[in-house]
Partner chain sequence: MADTSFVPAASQSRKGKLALRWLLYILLGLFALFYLMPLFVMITTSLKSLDEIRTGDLIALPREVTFDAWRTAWSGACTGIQCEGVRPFFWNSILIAIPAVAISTLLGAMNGYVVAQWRFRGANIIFSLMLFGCFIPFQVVLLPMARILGMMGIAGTIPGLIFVHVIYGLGFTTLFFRNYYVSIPAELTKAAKVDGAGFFRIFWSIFLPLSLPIIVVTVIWQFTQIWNDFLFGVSFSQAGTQPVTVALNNIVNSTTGVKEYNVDMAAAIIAALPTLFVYVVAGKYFVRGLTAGSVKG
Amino acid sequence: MTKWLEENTPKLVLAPSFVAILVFVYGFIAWTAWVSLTRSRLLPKYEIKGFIQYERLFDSPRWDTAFSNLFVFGFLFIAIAMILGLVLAILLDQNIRTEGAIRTIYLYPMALSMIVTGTAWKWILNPGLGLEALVRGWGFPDFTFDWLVNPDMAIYTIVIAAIWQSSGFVMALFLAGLRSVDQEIIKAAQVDGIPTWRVYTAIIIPSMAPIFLSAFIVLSHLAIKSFDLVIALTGGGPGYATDLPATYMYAMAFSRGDIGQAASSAMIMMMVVFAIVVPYLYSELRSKNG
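Isolated chain model, in the form predicted on its own, this chain only:
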């Protein structure tokens, strides 16, 4: 008995977690996929009716807006966060004296929850309380910055808040990558008289391709699942101008009582995540096996 316990203790310890994950993660994914193929509305139904929920989903103007916003938000958020993070990392890589303090300041927003970030930026961008009121108080009465209440510009307020929170994390990734580059190669390039900017663009940055890919995966995941930030900052408004798939799914499930639409939108989101993550995992496994 003692020998059996010694051999199987790890399995016994992991078994509850394994069962919980199997039921509450993969089980609910399977349930959601099933419900998305039914005529479920307020209550779930289990008779398969094909892709009717997906047809309703793609015919919905609100879903079109949410999905379009995802591409606008995702592209700007990922591109600017990566560029800003790289620039900050390069600046910190110059061995400045206050590097520790500056790095802490840059990383601090990542320690905040999305709810806190959204609430803070809601105050900052509020026309009556924040930036607009401040500048007008400085003697510029005609200054306006009403993006938060402008349906055409509100999505960009989410981009601003998301970049503020995540660029420090990207900076930390890139800084670690910069510090891992072989210094002998850099010194040899400098001895040959190659300018510093050319060393970065031709040697250092190309060697950081795996880090760029990792940062892209992390930021894509944050963009797709952005819910807290949107709810705290705009609530999906004005109207549904800042809806994202995550907020659309929540509204269908808990506000509109349409479980079928919530399930189908959730499955589309999962497919988008798979489309990003699976090629990354494939390339990683291929490189390791090669």
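Since the one above is the form predicted on its own, can you give the form predicted in complex with its partner chain too?
Below: the lone chain, stripped of partners and molecules.
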């Protein structure tokens, strides 16, 4: 008995966590997938009715807005945060004396809750007393910056706040990447008289491809999960102009009492995440084990 116990201790230690993950991750995904195929409304029903919830979802103008917002927001957020992060990393890589302090400043927003970020930017961007009023006070009475309350532009305020929050993190990733490039190659290039910008575009940046990939994965993951920021900054409004799938799902689950819609929209979110993450994780795990 004690011998058995001794041999199996590692398994017994891992077992509770494994079971928890099996039930609360995979079991729950299965539950949500199942319910997304039923006619559940206020209460879950378990009789499968096919893809009716997904049909309702894609017929819904609100989901249509939320889903296309995800791509508008996701594309701009990822692209700008990556470019900004790379530029900042390269600027900081020039033997800056105060690098530590500057890095700290660029990265601190990442320590804040999205709710705090949203609250701050909501105040800064509010047309009545914020930036708009400030610039008008400087002698530009016609200056208008009402994106926060303009249904066509409000989604871009989310992009601004999200970039403010996350670009410093991308910078940190790229900076670590820049520092890990082989110094010998760079020195050789310099001895040959190749200008600094060419060293970056031809040697350093191409060798950082894995970091671009990592940054892309992390940022797209952040984009799909964006929920708090929207709630704090715009509440999904004006109307539902800034809804994202995450806020749509929440509204259906907890205020509209439409479990079927909540489940099907959650499944779509998961499929988007999987489409991005699975190939990445698969290649990561393979390269680590192989």
